[in-house]
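First, one chain by itself: the form predicted alone, in structure tokens.
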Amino acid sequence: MRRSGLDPPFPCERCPLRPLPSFKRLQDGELAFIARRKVGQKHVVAGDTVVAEGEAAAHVFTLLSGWAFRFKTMSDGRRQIMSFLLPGDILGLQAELLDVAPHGVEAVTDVSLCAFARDTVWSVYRVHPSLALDLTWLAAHGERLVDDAMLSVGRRTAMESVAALFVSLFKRAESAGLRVEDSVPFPLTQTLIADALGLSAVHTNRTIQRLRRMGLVRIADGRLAIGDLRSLRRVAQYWDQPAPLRPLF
């Protein structure tokens, strides 16, 4: 049965993300609680809107598969990408707390999202304090990604910015179980990279080509491989701390 345009929910017990070593194990009763709050599955094709900027969101989502991005637009159509979203990321918390979405979300690839009732946040804080802490962690994690993006736009050079983005996305994709041999999926166009880093498309292209010539990255057939992660981090001046196990809602 469809509810508000949603497909039947994917069973939480069969979630392909939960067994991955980067995600926290749930305590007794938490998985059943999450499953009860889940109202369906949403599928969005590449290029379509997941959450409309400035509109009330009907649900809170966890991205199950595919890539998306958060963005804000100016009145003349200029767009700033705030962060990229990968499997395991949560979206819609701001709309839940502020009544409307302060940013939009667009699908880069076809995406599948687990949809939760709009009052889920309040229910979690009332019933499951440990899950409430997990939601807080996820919100803080999303803020940290925006902080990194702000540093790139405001202070990093173009070379540092592109290198930092590649390192971050490679590590995040790896933690989401997307790494195969030495590469991860990389569906981003140079326009999307430019919109995320505040660069022109031409400058972005030249910077990526320079990183390629240095042997630090390889992008081919929609996949990204990093030749020397330590060297790329040094170029980016990007030394993130070892990440704790991630909550998965």
Second form
2 protein chains.
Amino acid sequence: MRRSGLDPPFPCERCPLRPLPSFKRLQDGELAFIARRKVGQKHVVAGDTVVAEGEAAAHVFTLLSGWAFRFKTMSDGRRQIMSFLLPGDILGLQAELLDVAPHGVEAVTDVSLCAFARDTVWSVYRVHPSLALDLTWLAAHGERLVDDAMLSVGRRTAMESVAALFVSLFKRAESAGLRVEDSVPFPLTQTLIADALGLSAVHTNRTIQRLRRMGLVRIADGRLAIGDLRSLRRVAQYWDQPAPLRPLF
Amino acid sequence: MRRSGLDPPFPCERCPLRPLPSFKRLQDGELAFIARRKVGQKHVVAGDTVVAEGEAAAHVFTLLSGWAFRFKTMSDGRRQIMSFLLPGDILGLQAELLDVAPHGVEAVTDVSLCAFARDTVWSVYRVHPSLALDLTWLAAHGERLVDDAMLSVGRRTAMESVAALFVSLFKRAESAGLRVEDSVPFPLTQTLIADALGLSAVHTNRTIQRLRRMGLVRIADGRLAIGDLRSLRRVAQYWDQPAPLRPLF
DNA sequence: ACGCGACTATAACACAGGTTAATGCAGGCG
DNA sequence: CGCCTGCATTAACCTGTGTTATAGTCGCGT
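Coords for the form predicted in complex with the DNA, given the form predicted alone:
Following is the full complex, with the preceding chain placed first.
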């Protein structure tokens, strides 16, 4: 647990994410505004805590690189992962608005985060209504992800859940510009997958083996490739709408 | 399925919810602004659809009276309830922002909804930044509810889940001004509870019986009373933060 | 008054997924 | 270089929860 301070900010003008086709273009002045509110870069090493459960809000962050996840734990150690965070995702909004983080955030890989000044949210609302609307869009979109996950945890079989998670993460990684050839980086351990789907680690393993033997997915060297997207979706009973361009802070 | 139009709006000035201690006071001019955007009252009878799954956004609504729920279904009929909606809750924000409702909304009891003009959201952002922030707060709060539910569905036992749901609904009903003596109205069928917790209806029944025999809850005549809140919370492993005042539209 | 549909309640049985335990492998570190 | 620790894997066994079936109650419409 390194008590990491903030490094000098990575310049927004050279942001590697913003040019990607999945992100929304900004209006005049908006980029400059965002860049001005950025106070630094936070680095967290794999396995460390980004935001502690129940902690007061430190900042609002955008995940620049690496993977993380939001989770809750019970006193006896049971843990539920609410959602995974990929590059471009925002975090800390709930904590900022609700005063105290209702969940923890932990880094899966080494992670770099763009930190925004403490009063950024409010100033966005005062001076850039369109950006404020984007912020609400992101909040609504975050809830949509959790809603989807909830359908898996509550009503899908283990097989269906795992398949749905793979499809969803593949698409999200792709939209974050992480796809190379037919695969995306895949840093999740089976324990993490289990905690996200409400399964045990053992059963998660059994299930992944089955998907492998069916030739639907390949996981090797920390990368995920999908053998047959059509079939995987069918197994998962998972169909999503094509994602519209999303805002990036 | 009655194709219900809009009745004349119930006047915001005589809103029965706003004076309740759990709602935030408004600044000058804000109430008038809200009242002006209100275009009518929508009534839906128990069991009918408020918003169809995958339907384009019709309006943004505030639930004035009655209970409803947000849900998703799979093609074979399995259903997951994401959250219950009680008086004072807002609905349709996601659909408005994401273009199409990612979930359906159905009325549990007869329901009355305050309908807002189609461009309300955007005009709030342009002219009342503080109200816009309230809107985002509500979005974040909605996600917090789902996060909590997800912990139940994913990691709590049936006993714990049901207990947690009862505690949470009791508190929410109370904050909506529905508590009389030691009980609140409780219109949910066991099937609805099952669909919210990812359980079967049969097992939900078994579990409720157990809680009853332990003397922790009483459900009768469509009302819920909690025998021993302390114990019920312990069974549920459920501890929440005291809720701050929430905005009401 | 009757029949019907929606809901609660219970029992008997089946199975998906949890638990425990043991093995192997790879990377980090003294 | 050998030891530890974290992770994937597999087997054997167990249990919480699902499934199917039956009955009882209540409210409602005709």
